[in-house]
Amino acid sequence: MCSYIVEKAALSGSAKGRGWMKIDTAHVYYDHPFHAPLDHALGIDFINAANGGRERVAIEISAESARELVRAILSALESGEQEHTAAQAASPTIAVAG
């Protein structure tokens, strides 16, 4: 049975399929996949809704893979933000005379 339940997330960024495209929305759902050899999959469609949403970059992954991806995203954000904050704090500030 297909649920057709879709969560939407507002995004700001780009995705690459046939070429690079601006994305502003992700449609996220857990249902029967179209292509992945799984009984159920988490699907994410990255689209530019402001441009009509005609193009998309899509993924279908297992629930276990989705959870691992969430962990990796959160870890990358945390360590990346810490690294950039530390680098900014160590950079000397240059005063501009006005």
Contents of the next structure:
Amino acid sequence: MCSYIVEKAALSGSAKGRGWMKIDTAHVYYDHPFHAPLDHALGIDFINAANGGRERVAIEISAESARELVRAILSALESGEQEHTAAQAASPTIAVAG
Amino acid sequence: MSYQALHGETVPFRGHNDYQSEAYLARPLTPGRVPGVVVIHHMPGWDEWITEVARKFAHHGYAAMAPNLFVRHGPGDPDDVAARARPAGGAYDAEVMGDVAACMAHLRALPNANGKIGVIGFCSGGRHTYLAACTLPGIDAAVDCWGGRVIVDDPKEFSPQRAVAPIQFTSQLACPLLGIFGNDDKNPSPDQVNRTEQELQRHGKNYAFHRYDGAGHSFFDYGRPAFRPEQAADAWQKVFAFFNKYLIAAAAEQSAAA
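The form predicted alone done, now the form predicted in complex with the partner chain:
To see the whole picture, the full complex is given below, headed by that same chain.
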């Protein structure tokens, strides 16, 4: 069905399509895709709303792929943050003489 | 096979509130007068498929005009424009009706127009078609392909862009209506299709509904798993038989009687 339901997420970062651009918002929806050969797809449009939102970096993926992506994002965050926390703890500290 | 030729191009036109709009116009180049058909796109927007539909009509002897209903969301590739239209809630009904009426006038003004005008729409465009057939004067035949929200059961589905349920205007339907539906569709559901039919019967309207087993939403769309070749082929035949009757044969009868 054609829905106009869009979840919006505030972001801080960059995305690369034709070139790199700053992004501040993701529009997330589940509806007919434009390109992917699926009846419905999870679409994400990464945009810079503060700059008018004209340009976007977009994906259209299956529902199963979307859930796998969510799992991978959470897993990467968890393991990555653990690694970086451990690395920070192991790095030598510089004592400053008083 | 007889000589075939058609022309397809983007054309400017003045839409609702005189907005500078654009449409894809496909028309046969073969001799003779032809009817016009306004082709109303679905939510994914003014995409390649909808231009193919317009050319299909031209191939069958119709001048077909498909307006870009998301034109007010700025320039760009149709998918990028649709991506901007979606979070904004899509096109307002008033804009769509104004744009469709303007396309009808454009088609009537073509030098080889036979004076008859049809409207066809898909998905959200099916809903727009039902609304146009009930509220716009001058439509000779209309085809609603799986238009969702003709009946609105959940008030949360109303929005500023779509503030009415077209079913409420059924008494004003002034042209023959063809409906094409898949029985596996959820929007419109088979129950909603049945209730729409009951309303058409209650008002004594000229209509024909065709329901297809094993088909769901958008079963014409060959680029998706929803495509059902047998059902789509049969339904396209019914569309062309319907338009031929009311847009071509009817015009020929009127010319002969004149």
